[in-house]
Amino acid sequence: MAIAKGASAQSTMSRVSKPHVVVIGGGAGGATAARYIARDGNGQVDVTLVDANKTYQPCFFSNHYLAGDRDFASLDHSYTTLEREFGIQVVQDTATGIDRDAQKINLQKGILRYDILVLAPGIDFVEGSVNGWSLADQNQMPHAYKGGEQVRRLKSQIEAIPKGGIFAIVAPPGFYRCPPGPYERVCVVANMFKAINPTAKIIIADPKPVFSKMGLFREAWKKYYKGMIDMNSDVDMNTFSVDPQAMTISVDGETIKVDACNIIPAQKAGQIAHTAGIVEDGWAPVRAQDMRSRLDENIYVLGDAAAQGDMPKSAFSANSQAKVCANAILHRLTGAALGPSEFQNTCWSLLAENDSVKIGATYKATSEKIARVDGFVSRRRESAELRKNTYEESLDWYSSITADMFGP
């Protein structure tokens, strides 16, 4: 079971005396997986609830806060309501490795052992995708993809760039959180040099030739930022550095002195899915049903780090894949009801002052993957009102999916 408080881990294994779920990782996917399983199993099934952070920051809306559309304890979420609310054991600890073969997890501070394990453990990140930028190199270049400290760091730093500085974002290649986020972070620190630094430019390195809303973004950019951003695209990252000490990017041979960087590297699974052997090419591969590890009948994955076909890796995607996953496991555990293998995921981004757009879908299960049903983008040129309402609309996600992550 769970760790009690005021045990070890270790102490606490012979009170096992129903099946044990324990979920690693405390975001969209986890945190929900979590609560539905402990809410919808009626006291069947004990729930535990692994992560290393005290309080959930999300990545996501982060960019609302670089944009001082909120403050940052907005982005502060607590797991106090599970706990109480939902009988949810949270320990606050780091998974350092998960024996398969005993169902057994090292924590830094002691043993869990499971029935069914469930990881949702995000994402990290690709040592020595960006030549010249390391880890160790975070905090002189943030990279501000994971949510928390990192992405205060960068907002002073921006808010620090002197008149007519330079402000460099470099974007990932391949699979990557949130597909749209690099593009929505270049559209709120214009707005945010608009008011307080309007010589201040923007320069983007991007190792893609296309992106998610492409012809959105560059519609607002002409229409609201015109003259303040750079675009590299199909850059080529085998020249392409940066100097986080002297804070330069050298692109296609010429080096440039900037004043803020935000680096966001190559991605892949969150380490512990790598520690526990499930990972193919990075990321790990599911079954589109159930979120089952296809190399492991005894773990989910969820979210991010999940390799499951069409969806993208989106908090909207991982909370409605928790859902799914839920069910599975209480329908394998208790004998419920199984639902329906369904899928949905939306995406806003904020271009400017009460203007956002969207992009989403419905998906369903097939044998070989999450597989993409039907979709809808937000159009260009689209009336100032409808684009304030889909910004509302996105206001009423957040606390909407929050709420759902975490109880109301």
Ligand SMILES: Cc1cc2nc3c(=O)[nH]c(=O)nc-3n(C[C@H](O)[C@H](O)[C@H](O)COP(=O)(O)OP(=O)(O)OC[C@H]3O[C@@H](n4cnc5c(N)ncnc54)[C@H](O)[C@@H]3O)c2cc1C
The other form holds:
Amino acid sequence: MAIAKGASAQSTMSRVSKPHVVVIGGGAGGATAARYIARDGNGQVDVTLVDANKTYQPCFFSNHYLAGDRDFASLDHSYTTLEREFGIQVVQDTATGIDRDAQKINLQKGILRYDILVLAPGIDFVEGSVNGWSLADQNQMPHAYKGGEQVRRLKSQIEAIPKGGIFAIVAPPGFYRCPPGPYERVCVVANMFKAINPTAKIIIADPKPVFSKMGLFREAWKKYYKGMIDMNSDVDMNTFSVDPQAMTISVDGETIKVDACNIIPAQKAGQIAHTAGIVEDGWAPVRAQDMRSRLDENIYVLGDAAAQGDMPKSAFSANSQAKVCANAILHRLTGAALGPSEFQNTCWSLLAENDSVKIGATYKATSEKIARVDGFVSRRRESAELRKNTYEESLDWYSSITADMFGP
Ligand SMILES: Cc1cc2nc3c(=O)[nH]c(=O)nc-3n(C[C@H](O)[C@H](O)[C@H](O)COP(=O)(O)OP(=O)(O)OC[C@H]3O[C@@H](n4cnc5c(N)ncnc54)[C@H](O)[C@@H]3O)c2cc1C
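Return one more block: the form predicted together with the named molecule, after the form predicted alone shown previously.
All chains and molecules follow, beginning with the one already shown.
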């Protein structure tokens, strides 16, 4: 039962006998889970959704904002429909601790009790993964990898680059949110430069030797942005460093003055998953059939924070996992029929105006992990018409998936 400070006595009394599911994190995974549990629970389950922010500003499609394709306000999603139409209690607060034995959550402004806890806190950054940079430097060198104001800041810094100036982007290693995201960002920045600053250059420092949709991105860089991009792959991050005050990067012993710099650090599960003690090797291991934590049977973990197997860390994946998880929770709490543990994902990337590519797959649960079944990826040298269709498909996807998460 929810006992948040400030919750009305009436709402407390009317909810007293029902199982209580608390969802921490109102993003792609958490909002979907809250909505489907409340909607399909037919009033048999109380659902509380906790998010640190009043509205949700996604990372997905933030590159379309950088590209000038959409305005900032269009990336703002409210929880009002979840509250009014689905009866979800939305609490704007930050979870600071979880007492797993007592099934209690400490918020900054109160305490919540849960029967089932769904954690969907997204990512946090690994401090020290880029020499010379820490979160305290995010205003000088933004990450812009959690949506919101950081993205707006990055855009204004890029727009302010002087004629012939340099933009640097540091890509992350290992498992991270949206594998093609940094390279799509390179495309949209290069495209912006072509229009307003054609002699400006982009330096990429990437600790990886290969990356998602590499052939497609390289083809686009050659076709649209020839001579603008200096790609440094397989960079040794032990010797790489940045200086946010001096606005320099040092790669392979050479120090370069830059005009704007996007640092995308190494990543780990959102901090609250670590605080809860359900993380191993940076991410929260879950059972593939229902996203239940392998370390606590009353906690489920969704989206980027989960170590689930083959699915990339994407909004589409989080949304797909949330539906399987919601169904499993309702089966457990109310005896609802159990559906199949099948998942899907597609990630679109914008290369230039009306030119998008995609990669996607279907997945199923095995005893070991969420395993890839089959997939597809756009091909090189596709027709302009096909690429335009793919771009339009991506716009439709954004509208439909955000409606699936936040209503109506
Ligand atoms: C540039 C870029 C482009 C992308 N493009 C795509 C794309 O085209 N397609 C796609 O599918 N994905 C894309 N993604 C990835 C996508 O944004 C993430 O994978 C997705 O948002 C993950 O969902 P999530 O629910 O795990 O986390 P999030 O959506 O980040 O939600 C986490 C929520 O938890 C809240 N939270 C965290 N900790 C606490 C706490 N302690 N207390 C209260 N609230 C808390 C946060 O405020 C946040 O609202 C992109 C990402 C980036 C960076």
